[in-house]
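Next up: just one chain, as structure tokens, the form predicted on its own.
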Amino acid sequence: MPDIRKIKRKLKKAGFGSIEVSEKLGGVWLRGELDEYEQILECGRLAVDKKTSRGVINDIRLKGYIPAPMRIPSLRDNLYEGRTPDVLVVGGGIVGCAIARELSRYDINVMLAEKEYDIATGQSARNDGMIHAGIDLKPDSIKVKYNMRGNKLYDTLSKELDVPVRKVGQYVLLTKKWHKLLYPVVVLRARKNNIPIRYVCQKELDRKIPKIGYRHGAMFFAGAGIVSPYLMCIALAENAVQNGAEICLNTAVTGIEHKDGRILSVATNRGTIYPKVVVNAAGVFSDVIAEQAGDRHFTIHPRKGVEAILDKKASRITDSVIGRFAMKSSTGKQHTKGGGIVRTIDGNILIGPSAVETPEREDESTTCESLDEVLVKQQGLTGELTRSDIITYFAGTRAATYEEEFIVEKSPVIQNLVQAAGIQSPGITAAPAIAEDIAKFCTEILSETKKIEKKKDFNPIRKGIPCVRELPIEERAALIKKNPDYGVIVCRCEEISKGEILDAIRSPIPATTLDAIKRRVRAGMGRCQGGFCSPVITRMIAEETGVGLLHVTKKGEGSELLTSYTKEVANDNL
């Protein structure tokens, strides 16, 4: 049990004596009202007690502020009314999709509910795609345990799911001369988690990184890698579908009925579902789902990060990952590992992210100031970064708890609730390992009432859409001969063919928006950002799905591309 008196004293000493502090569900419950959001965050940090408390439940209100409600689709139907899956996974990010795939190994009924128009639209798509080596994580943390297990699983996942993964390593630049003295300490820390490490002299760095900003050498971690996070998420989900799981898009959880320590039903905008087990993998809304389910012992305080993508001509900067040496761990009071420069799996350079606390869970806005902050900070690493090379930028919110830790558990309060919450960086790396444990928890709960067996016909292999531009000339010619659509280039910047786009639209989880197609085959991700290919792709979506041109969207409801016709068209259905 948390020491409530001790926490009250800490808050009073910091000037927050008006805040009410009590115990709830084994955690510290804060209530009251304050003038500034930073004050609310500080109270949450002061209330952390990892030894005796399950977490911080921060219900302090910001005076005069009403947060925006969760985005919910306007769609209302009874498509899933009365369904009784063995497991309902809430959330279609990489953790939820990895869990669905792991569960599809068993002879059970699995549904995944995602409120957005596609999977991987939140923080699972809005990150740098780095597979972390783990050196910046506290040696005994939950994060590092899952990071190291997940890192090792990626080679197998790459082969099974046909998603490229490259272990390119990470250079951590020493920013001060005396940092060299700490190298032996870092080596000891690396050995504890079996992380490969070596010192890189300045002469070698100069060959690897042009116009490098620091002159004191670096540490190199060969275990770091890169992957397309959204493509891996899509592959996990598609393989889950191929093995019997059901992905329910545009399906938002609006309420959960529970009684006597058990979840009875889950209300959605598409009907009420009656699952035997519920998995909470809802990202920035995971504390909201936990509250509805009856076991909220933590609070998500969203952390926004801005990142920028550079043109492929900037790929000369590095073929790896570059970051700075930091004295603090990312699982401590520091809120970020500092960002850096990443050569993405697709050959672009990505810089960032920043880290700004925000009261809004779905704040994906960017400003000139936030972009400049990212650029200026990373220009310190190399003089090769220029604003003119930026072709796009984006922001995403991370699901941080006040403990800065993952929550991976069977609920001790609600018998059929399993939580995978607070999953922020290194969530991409950790997701496969988290999924293994969550699936184990689910089958243990289900085993209490029936025998659970693995499927004899589970197929871990998923074949991806062919990347025509990367095929050898002979294979490309054979593919085009078999299907001429692969010889028709639609996206000139990325050299994406009509055949690849049609494959995306016809895939196990159909891509029916411009952004969904972009995530699967990169059409529209080049220098012109879809300026030339978007009209063609829009018409292809309309023709393949049978919807009118006016109903094709960029990223789901409310992002329709066209408003009206300016002249008659031959096909009235368009």
Second form
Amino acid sequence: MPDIRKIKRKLKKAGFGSIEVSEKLGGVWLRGELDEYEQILECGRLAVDKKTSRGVINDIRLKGYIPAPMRIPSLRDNLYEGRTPDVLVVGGGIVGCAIARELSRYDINVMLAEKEYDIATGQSARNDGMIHAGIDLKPDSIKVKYNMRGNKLYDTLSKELDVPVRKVGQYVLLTKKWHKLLYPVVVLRARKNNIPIRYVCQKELDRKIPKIGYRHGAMFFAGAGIVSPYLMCIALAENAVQNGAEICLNTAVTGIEHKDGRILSVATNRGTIYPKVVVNAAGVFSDVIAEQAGDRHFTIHPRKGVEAILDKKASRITDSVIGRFAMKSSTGKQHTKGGGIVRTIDGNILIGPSAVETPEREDESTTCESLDEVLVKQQGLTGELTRSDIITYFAGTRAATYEEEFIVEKSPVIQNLVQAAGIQSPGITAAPAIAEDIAKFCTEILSETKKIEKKKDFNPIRKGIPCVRELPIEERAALIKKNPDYGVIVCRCEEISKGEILDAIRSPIPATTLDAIKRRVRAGMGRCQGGFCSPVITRMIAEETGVGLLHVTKKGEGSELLTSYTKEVANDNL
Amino acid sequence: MTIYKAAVIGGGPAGLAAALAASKGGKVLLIEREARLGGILKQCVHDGFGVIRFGEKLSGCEYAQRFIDEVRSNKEIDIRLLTYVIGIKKNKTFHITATSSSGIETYEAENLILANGCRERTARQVNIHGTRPAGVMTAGVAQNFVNLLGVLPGKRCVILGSGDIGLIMARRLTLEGAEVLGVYEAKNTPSGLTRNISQCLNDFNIPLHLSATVKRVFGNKRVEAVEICKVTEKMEYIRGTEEILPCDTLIVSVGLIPENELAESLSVEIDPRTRGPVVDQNMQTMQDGVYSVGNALHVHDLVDYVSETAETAGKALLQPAAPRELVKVDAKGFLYLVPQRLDLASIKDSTVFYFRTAVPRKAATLTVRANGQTIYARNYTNLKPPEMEKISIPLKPRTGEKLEFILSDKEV
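Mind sharing the form predicted in complex with its partner chain? What's above is the form predicted on its own.
Full assembly next; the chain just shown is listed first.
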């Protein structure tokens, strides 16, 4: 049990005497009202007690501020009414999708509810795609445990799911001369988790990285890698679908009914579902789902990160990942490595992310200032980064808890609730390992009432859409012979063929929006950002799905690309 | 296998004209990635094309069709549609590998004419922030939707950038029943042709706001509003001038970028000012046998000149190939000057130059100096960066001579 009086004293000393502190579900519950968001965060951080408390439940309100409600699709139908799956996974990010795939190994019914128009639209698509070596994580943390296991699992996943993964390694530049003295300490830390490490002298660095900003050498972690995080997420989900799992898009959980420590039903905009087990993998909304399910013992305080993508011409900067060495700040406010430079699996240079606390869970907007901050900061690593090479930028919100730790647990309060919450960096790396444990928890709960067996015909192999640009000429020619559509290029910047786009539209989780196609085959992700191909793809979607041009969207309902036929408008005005 | 006299990459106005001119010297291969020839002219249903070349006002489609008809009936020209070049290698000749529905094929040609055109700068490339909803697009995409697909991309539109396509689209959208709330231009002078300001905006009472730009976009799924902000001459936002303008569409017309990815793969030298290759008066790049024409060379305002540069290149191929003797042309006071080199071995009595002034000039003098001596001068009135000038100058430079072109305000 947390020591409430001690935390109360701590808060009072920091000037937050007005805050009410009590115990709830084994955690520390904070209530009250403050003028500044930063003050609320400060209280949350002060209330952390990892030894005796399950977490901080920070319900301090920000004066005069009403947070935007969760975006929920306007769609209302009863498609899933009365369904009784063995497991309902809430959230279609990489954690939820990896869990769905793990569960699809068993002879059980699995449903996954995702409120958006596609899987991988949140933080799983809005990160740098790095497979972490694990050196920046506390050696005995939950994060590092899942990171190290996840890192290893990526090699198998890459082969099974036909998603490219490259272990390119990461340079961590020493920014001060005395950092070199710390090298033996880092080596010790690395050894604890079997992280390969090597010192790289400045001479070698100068050959590797042009116009490098620091002169004190670097540490190299060969275990770091890169992956397309959204493609991996999609592949996991597709493989789950192949093996019988059901992905329910545009399906938002609106309420959970629980009684006597058991979840009875889950209300969605598409009907009420009666699952035997509920998995909370709701990312930035995981505390909202936990509250509905009856076991919110933590708080998500979204942390926004801005990242920029550079033209492939800038890929000369690096063929791996570059970051800078940072000492963890004593106040504990510093929860990012400060971003870095990544050459993505697709050959672009990506810079960022930044880290800004925000009360808005779904605020994915950027500002000039936030982009400038990222650019200027990373220009410190190499003078070769220029603004004119930036082709696009985006932001995402990470699901941080005050404990800055993953929650991977069978709820001790609600018998049929399993949580994978507070998953932020290194969530992409950790997801496959988290999924293994979560699936185990689910089968344990299900085993109480029936015998759970592995599927005999589980197929771990998923075939991806061929990437014609990457194929050797002979293979490419052979493919075109089989299907001439692979010969016709639609997206000229990324050299994506009509065949690949049609494959995406016809894939197991059909991509029927511009953005969904983009994430699967990269059409529209090049330097012209869809300038040439978007009208062509719009037409292809309309023809292939039979919906009519006016119903084609960028990212689901409400984001229609076109408003009317031209002559219609003219007639209306007559 | 046929060894073509020239392979032309791109079947827009530049490629069509180049292919026709080059066909007088032998077999020509014309490669186009789209299903139809004509390039961006296919979606230019407005008029004003061909005034210089044909002495009449044509639509873009009509202008292109005149060339397409000729190309189609020309037996020397082989056309490959829906064909995309994936690589070019140079040995003695050029080996062009291309993909299409019939497979991967390699063609061989003595010369290469790059007529790849240009692409549009995007909203993200001019630092527009906020959300990423549907309804933000370039003017060319909007034009494609309206003119080729027959659909309107929005009902209440804001246009950023007073480039010609933006102006044309302001009129086009208005005619199709959409409301154009205004055209915003960050610079303090319009970027498009004067005639377009008059015919596309003034005639339709569409306001033009100079020194104002779009800073942010609002709306999660579809554009709901944009934030307008005044800017200084140095393009800095002026605080306190922000204004939220509700709309459902943001169309950006903020400049064109020559497409030179193929040229770069052949190590062709690029002029940072034109963003196209450095060429001699025959439009031959610094790589022997590689020519660059049309908007891939530099962005033109009028298609008539696009056809002209293309023909220059095509015709040059008819001359027997001789080793070049290149002289650099120094340019001062210009936004750019093309050609950037002169080949003394093939120079004619007079040489055509295309240029844009770096800044607006009411009265200006163009001076040509050879080794510091003025050898040519001409006066201009009302030079503006958006309006390209063409001039033919009699030049006979000698080997080793220092050639300078200076554009300066005329001394009163």
